[in-house]
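Encoded as structure tokens, the following chain is the form predicted alone, with no partner shown.
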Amino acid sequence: MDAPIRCFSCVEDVIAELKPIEPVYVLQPAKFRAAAKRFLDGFPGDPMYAVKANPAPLVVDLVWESGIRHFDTASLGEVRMIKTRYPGAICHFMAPVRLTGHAKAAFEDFGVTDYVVDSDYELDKLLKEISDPAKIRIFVRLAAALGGALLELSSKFGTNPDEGARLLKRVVMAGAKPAITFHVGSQCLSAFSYAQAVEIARRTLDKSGVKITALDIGGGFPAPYINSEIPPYLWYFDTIRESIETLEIPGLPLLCEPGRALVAEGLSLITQVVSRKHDRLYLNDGTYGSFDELTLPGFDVDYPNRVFTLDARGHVRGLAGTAKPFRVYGPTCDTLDVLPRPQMLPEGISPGDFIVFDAMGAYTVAVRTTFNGFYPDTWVQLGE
């Protein structure tokens, strides 16, 4: 049974009481609820939480409690974790390449009926593992390298309309239910990218002559970071709704795979300045911990930050003053453990001060390592 989590009213209270030497993850349930409501109310279909964005049990609990019931699970391990924790959850195995036997286990042990392929080999492998193809939907993944996202996701997976059309015909011949999926890329800042991808799907359908039973438009919905102005979500939902009409398939079931957009804003991270050398700061967390995503090529955003200090009486107050750029290093002995861009922070920042980074819920907890013996894993919550 999970241990109860400590609750505080604000991050200042966390700092004042704990005076944490190690990093602290701060959950904010109200922000999880707001993010889920945005998709449940606005998206014209079923949103699936992409578990890979943050598989921490405390986080997935808040996603579940916020009303999300569909989960994009990309491995048997994720399927097992979700179905064990929430038996009523609906898992969708949306990875185009699976380890041998994992589709069979997902189907027979957990009742998973949605799978993805983008090649003949993966389709053949899937059909060998599923005892009754009529019970599953097979999504053919199309490439959608459209340039609207900070991180593209079509160079590894996805096929072209000609090959996609042929695969759809094979799915029908096998007796399974045909469907289409694509992914426009992570942190997509152009709502029009989804309309372009739907057009690729429409061309594929025209070539195939197949009537699909579902469309999964993937993820890519952005989160608010520094240097990344995001359009209103309504623009995405309206664009998707209008573009789907061009397929001329009334009542077509629609899915999407938000990961970042459901969890990023709901988690903050309290770090402490361990040392300072002129314009260099050394923190108790770094790129081998919670900041790995910042190092990805093309991902040129930063997390919003706030700085707090303890006064002579131990009271927590915000640190003001002129901001200047600092190179920020993590706690490990590796010189690569440095944030890729200088961080603008108050010039008076000192060892012992605390930097709170916001919007830290996506791809931070998921990719942290135990390198050099550091592993951030202290959790608190704001509110009940």
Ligand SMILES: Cc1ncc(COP(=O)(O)O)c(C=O)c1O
Second form
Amino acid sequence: MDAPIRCFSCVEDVIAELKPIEPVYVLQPAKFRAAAKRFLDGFPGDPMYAVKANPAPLVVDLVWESGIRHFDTASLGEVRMIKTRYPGAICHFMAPVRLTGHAKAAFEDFGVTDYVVDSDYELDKLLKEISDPAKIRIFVRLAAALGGALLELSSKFGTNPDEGARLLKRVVMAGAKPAITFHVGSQCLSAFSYAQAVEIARRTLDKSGVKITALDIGGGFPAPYINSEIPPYLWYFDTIRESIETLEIPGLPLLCEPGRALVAEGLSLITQVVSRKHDRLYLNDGTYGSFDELTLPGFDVDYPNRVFTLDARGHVRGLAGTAKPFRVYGPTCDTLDVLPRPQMLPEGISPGDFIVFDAMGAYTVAVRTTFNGFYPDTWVQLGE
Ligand SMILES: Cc1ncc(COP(=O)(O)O)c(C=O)c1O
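Next up, the form predicted together with the ligand. The previous block was the form predicted alone.
After this comes the whole thing, all chains and molecules, with the earlier chain placed first.
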């Protein structure tokens, strides 16, 4: 049984009541519901939640309660976690490389019937582990290194149309259902990247002569960060809908695997300024905790922030004043524990003040470490 979570009406109340020394994750259920609704209403197929973006049970519960029933579970651990917590969930094992025996366990113990391959080796391995290939769909992953995304996801996985066509034919020969998937890259700012990737899929189909049974267009839908103006989601959905028509397979089942877009906006993080030296600030969380993703090459965005101060009577107020750039360090002893870009913060910011970072739901909680004895894990909720 999970411990009940404390509910507040605004972050100011959280700060006033808890005066938190440790970082605090602030869940906002209404924002999770809005993100899920965007996909459930607008995407012309079944949206899966890519669990890797944030596997915290409190977060996945909100995704589930928002109506998402399909999950991109890219490891046996994720399959087990999702099927144990939500027995009615539909899991799809969307990793192109699996540990030996994990496809067999996912199929036999949890009834998972969707798998991905991008090589002969993985296809052979998969077919050895699945007793009845006719029961499974095998998605051939195509590379889609198109440059529209801040984080590319096609140099590690994905094959080209010639190889993809050959693999699709092998899937058919093996008696499994053929399908195609790709990932245009994470924080993809160009809706057109999806159309380009669908065109790569179309060429692959032309070469193979195979009629696919499903298309999974992956994740990549962006979140609103500083330095990352995002186009309206409708542009993505309309572009995808239109480009799919070029495949000329009426009624083709369509899936997508958003991670970031389903969870980023629903989580804020309250941090405290621990120390200040001139224009250097030391916070109680850093790159070994919730801020790891900011250090990825090419991911040159920042989380939106708001600063609050507690006055002598314990009242919380927003800290205004001219903003200036501060170098922001995390709490560990490692020199690398520093945010890669200066943060614009009010010049009067002092130790004891709080910085609330928004849109912190994706690839933050999921990758925090216990390095140097720090591990942010305090959770509260705003509203119902
Ligand atoms: C196979 C796969 N699907 C989905 C996702 C989720 O991507 P995003 O969070 O950009 O939507 C990822 C991210 O790494 C991925 O590798």
